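What follows is a single chain, given as C-alpha cells, in the form predicted on its own.
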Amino acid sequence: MADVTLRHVYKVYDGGVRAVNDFDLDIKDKEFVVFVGPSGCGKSTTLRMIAGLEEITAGQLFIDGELMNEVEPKNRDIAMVFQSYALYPHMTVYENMAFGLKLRHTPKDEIDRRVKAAAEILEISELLSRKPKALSGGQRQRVALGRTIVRNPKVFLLDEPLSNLDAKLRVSMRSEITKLHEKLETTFIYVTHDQTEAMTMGNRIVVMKDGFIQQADTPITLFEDPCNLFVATFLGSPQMNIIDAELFMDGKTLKAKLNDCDDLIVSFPDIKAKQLADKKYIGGKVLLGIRPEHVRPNAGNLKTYVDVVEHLGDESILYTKMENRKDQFIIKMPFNSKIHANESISVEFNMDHVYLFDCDTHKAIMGIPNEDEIPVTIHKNMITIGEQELTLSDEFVSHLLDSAFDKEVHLAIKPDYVTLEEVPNSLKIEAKLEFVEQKTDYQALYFSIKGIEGYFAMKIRNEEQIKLGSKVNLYLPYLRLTVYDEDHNKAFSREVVHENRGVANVVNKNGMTIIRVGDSTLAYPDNGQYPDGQYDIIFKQDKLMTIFSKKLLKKGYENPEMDEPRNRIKVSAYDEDVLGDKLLTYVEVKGFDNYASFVVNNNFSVYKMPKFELFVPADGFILEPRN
C-alpha cells in the first residue's frame, strides 16, 4: 500500500510568503495524480514537502498512515525524478542506476538484478555501458527514471521531468511514463505546468493557483464540470469563451441576453435551468462560458464577424468579433475551407455545454458545485437544517469558531464525499432525489432538503441506480465538513478551539479599573462593576485588533483606529489558519493555561511576526469572579 494523505498542509517561507495554503488531499495507492497550475502556484513546493526536501510549516503528511512530518527524506521510501537529469557524468548508465543501492549496502547480485530488470522495463539495456554524454535527452531521462525504479519505492515523485525535451520527445515520453506506471503499479505524483501532459497522463488532476487547490478530479470531470472560472479557462485549447450575460425568464424558459444586446439571446434546456444554484441570479449579471468546440457555425441566429481563420489540417480555428464584445470570440470546428476572413456568419451554441459563473466570486453557479453549501443555524451542539433539528458531534463543535453560532451560516462539503451508505462519524440528513444528470465519469444526483431552497448535489458511479422521488438519508462525514460565516470566511478551525480564558488581577485606582493579565496591563474608566480582586478574563475571539510597530507601518501595514492604544496584550504566536479575508491566529498569552485563538484581519502572517500585540477594546472581554 502507498496511500499519501496531506491534511491542511501549509508552507510559509521567511518573510511571511505563503507558498501553499490549506492543501488537503487523499492520494490512493497506485493512483497517478498530476499537480498542474501556472508558475508560482505551489505545485513543486508541495511535491518537495512530500519528499522531505521542504519543511512543512503546518499540517500533516501521512504515507501509508504513518506521520512523515519529522521523518528524514531517505527514510520515507519515496523516489524523486527532477527536471534536470542529475546524472553523474563520470559514471556509466549502469553505475548511475546502481549508485543509490550501493549507498544502502545492497548486495552486488541484488543490485545487478534490479538494474538489469529496470533497464529492460525502460528498454535501455544496450545503453548500460555508455556515459551520459553519449545519450540523447530522452535516453538520459529514462536513466533518471531507472535510477528511481531500482529502489522499489512506495511513491514516485516527478517534478516536470519532460520540460527539457523537445516537443516530439515529450509526446513519446508521456506515453512511456504512463506505461511505466501501469507496469510498476505504484503511486505516481507528477508536477507539470503543461495542461496536455496533465490531461493525458493523470488518473486525477489537482489544479492549483496561488498556493490553493482549485479543484481535484478526473481529467474528464475537470473539463466537463470546472468549479470556477480559473479552472474553466486554464484547461482546454483554445480556452473557453467567457461572455457577459444577463439571465431572465421568458415564461417558463430560462434565457440569457449576451453582451447587453437584445438580438443576442440564448435559451437553456430545462435540465440545465434546474441546475441553477440560486434563483437570485435570475434578473442579474453573470458570466457565461462556452468552449470553442461547442459553437456551431452557419447555424442559429447569433451573428459574428470573422477576423482570422487558421486551418490546422483536420480542424479550423475561427477568431471572430461579436457585437459589444472587446475580446475575440473563438470557434473550433472540423476543417472547413468555405468560411473566410472578413465575412459575417451566424452561429449556434450547444446549450447542453454552457457554463455560468458568479461575476464576483467566479464560482460555477450551474451544475454540480465544487462544494455543496446549505444555510444552517448552529446553537451549542444542535444544528438546524431546513425543518430538521440534528445533534452535532462534540469533536466537530470543538473546532467551530464563535462566528459559527446563533446566526445563519453555511455548512459545506464536496459532493464527492457525500454517501448514501452509513459511514462512521457522519451527520445524517434527510433528502429527496429531484433529478439526475448523466456525466461521462459519474451520475450527478440533485436532492431537495425540506425547508431549504435550491439543491444539494452528490456523485455516484454510473452503475448505481436510484429512483427519482426517492426519500433517502445522506451521510456527511464530519472529517469533510466545514462551515462558512455570513461573510463567507471559514468559521472552522483545524485545531481545537479553546475558550480564551485566563487569570486577571483587578485594582481600581484614580477612577480607573486596572486589569493585569500575565505581563500585560489594561486600563479602563472605573464604572464600579468590578471590585478589587482576582477574576477569570475571557477575551472575545473576534474583537481584538493587531498592533504593528512603526517599522511595520512603513512597510504598508495599517493600524486600526482606537481611542485607547495603550490597552494591549502581548502574545506569542505559533500557527495560523487562513479563513479568507480573516486570519485565525493561535497564540500563547501569559496567564492562560491553553493557547488562545483570535480572528484578525488577514494582512500579515504570524510566521513573519510571531510576537505581536493585540489591542483590547472595552467590549473585547468579559470578567467573571473566580470560583
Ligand code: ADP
Second form
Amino acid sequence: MADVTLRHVYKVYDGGVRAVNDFDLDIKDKEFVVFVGPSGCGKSTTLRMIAGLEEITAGQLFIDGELMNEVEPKNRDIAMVFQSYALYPHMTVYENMAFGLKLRHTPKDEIDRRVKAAAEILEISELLSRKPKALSGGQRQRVALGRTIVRNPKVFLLDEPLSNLDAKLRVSMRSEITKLHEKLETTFIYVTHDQTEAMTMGNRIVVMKDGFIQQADTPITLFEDPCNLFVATFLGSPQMNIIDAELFMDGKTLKAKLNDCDDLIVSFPDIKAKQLADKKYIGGKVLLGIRPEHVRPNAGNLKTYVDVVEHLGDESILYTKMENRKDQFIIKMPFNSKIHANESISVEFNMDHVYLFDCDTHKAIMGIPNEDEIPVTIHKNMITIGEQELTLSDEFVSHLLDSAFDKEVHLAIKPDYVTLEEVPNSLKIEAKLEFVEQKTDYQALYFSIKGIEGYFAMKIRNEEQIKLGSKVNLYLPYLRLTVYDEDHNKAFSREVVHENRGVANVVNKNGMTIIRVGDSTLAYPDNGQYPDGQYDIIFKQDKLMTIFSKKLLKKGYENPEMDEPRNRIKVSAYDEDVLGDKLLTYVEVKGFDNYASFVVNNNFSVYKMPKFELFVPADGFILEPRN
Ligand code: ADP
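The form predicted in complex with this ligand is what I want next, because the block you gave corresponds to the form predicted on its own; please supply it.
Everything in the complex follows now, all chains and molecules, and the chain you saw is the first one.
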C-alpha cells in the first residue's frame, strides 16, 4: 500500500541521452497505472528510477510522502517483475518463491505461510514441488510474480512482463494480472509498448513519447479526449483517420472541407463548434480526426471507394480511398456482408466524435484542452487577466524568469487541477459558466473570463449541477500553474531564480575597462562609464552564451560568434530545467552568494558538461556602484 509521487523527474544518461523529461505524476495508493509508448520513450528508465536501479538526475521521488532519491533499492519496499523471469532451474517452485525471504532471515513458518498464500492467489498451489523446466511459460511467469508477492511489497513494478509469452497466453495473463491487482490491493505500475494491454489493464494510463508525458488519464478519457495527434493515433485500433481539412463558416454553421474537395464537406454541431479553441483556425488548415467506428457507411453524402473488405466475424473493416487522399480511409462497422470491394459508397461522420488538431503543434484544438492557456501580463507581483487585476504570491513570483514580465505571456494550467472549492495557495479568478459537456468519466465545464477571448475549461468528476450563466470563482493552485513566454518556452522555473548579482572589481587601463568577478576577468573598451572601484554586477538572465568543449564541438555543437572571445565566466552547474526550445541552467559563479540561472539553448545539457564557460557580451550585464 503506497502513494508514489514523481516531482519533475529527469534522467540524462552519461552519454547525454535525455531519456526522461519533467516527469510529474501522483500515483495513488492501490492504483494500477500503465506507462505506455513506443520503444525508447523512457518508460523503463522511469520505472527503474522508481525501483532505485537508476539514479534520478534531477527531481524528486516520494513513496508515501518520504523522499526516496537516495534510498537503496532494497529499502524501498518495492518489487519489480521483469520480462525475463529468470527462475533458479535447480530449485522447485516453492524454493524459488521462498528464496528471497530466506535471504532476509524470515522465520521458516512465516515463509511457509507466505509462499502458500501467494501460490493460492496465483492458483499454482499444485505446482509447488515442480522444477521450472516442467512448467509452461505462463506458469513460470506466475512463479516469477509469486516471488515478488511473498515479500508483501508496497508497490509492484512490472516491466513488459508478458512480452515473452505467445499472443494467446498474453491475453489470459492480462486478466490474471488485473485480478491479482484486485486481490492484493497494492499499487501497480506497469510498463508496456502495447496499447491494447494498456487500455485493458490500467485504471490510469500515462502515454509517453520522446521522454515526455503526453497525457495521463483514464483509458476512456484518453480515448475520448486525446490531447494531441500522437495520443489520438497511438490509442485505438484500427487507428484514427487523420484528414487534411479547412475550416470555414457557412452562415452560423462551422464546416470543414476535406482533402481540398468541394464535395467533401462536413458540418459541426453547435456544441462542438463552440469548443473550437481559437477563431484563428477558421479559414485555415487543420487536421481532422475521426475514428473508424465513428463513420457510418451507406449514409450521408461523403463518397469513398472501397479497396478491401475484411470480415472479422462480428465486425467488418473497410479500407477505402477518398478523393485527393494518399492514405487509406478506414471504416469499422458491425458485420455487413453487403458491402464489397471495388465499389463506391457514401458515408457519414458522427460529428459528435470528430477531433481537430493544429497542423504544426499537433495539439487538439477542439474540446477540453490539455492545458488551459490565457493571455496575461505580469508586472512585479501583479497579474492582469482580462479585466481582473490580482496579486500573485511571492513564492510564485520568485520562480518567474525575466521573460515573464511586462509583456503578454500565457498563464497555463491543466483543466484537471482547476477547482470550484477554495484551496490554499491558489489564484482566485472570476468566470462565467457558458456551457457544459457530459463525458463518460467527467463533466467538462467551459467558462468565459471577462476581457479574454475563447473559453477556459475545467473537469469535474461529480454530479454537481451548476446553472449556465452563473458567475463563479475558479481556484488555480500555484503549484500547478505555469507561464509560457511569447515563443511558448516556459517562463517558469522549478527552482527560485535570483537576481544573478555578485561583486565585481573594476580597473580602467590602456583604454579598457577590466572587470574581475570571482576568478574570471572580462574586458571591454573603456567608455568612461565605470570609474575604478567595487561594483555589484548583475548578469542578465538570457544574454550569456554557452561555450562548448572541444569534445562537444566535434559532435557538431557550434559556439556563438564572439566579439571578445576571452570574455567568459567559469561556472559549475548543478541542475537544469527544460523550458521548451530553451534550457535554464542553475550554476555557481565564484563571487556570487546565490546560484545564478541562465537561459541557454536546449541542444545542450549541463549533465554532459557540468563545468563550463559562459560568454558575456557587452550588453550581458549591468554594473551598479556599491554603497
Ligand atoms: P523504453 O522503456 O520506453 O523503451 P528506455 O527507458 O529503455 O525506453 O530508454 C529511453 C532512452 O534512453 C532511449 O533513447 C535509450 O536508448 C536510452 N537509454 C536507456 N538506457 C540507457 C543507458 N544505460 N545508457 C544510455 N542511454 C540509455
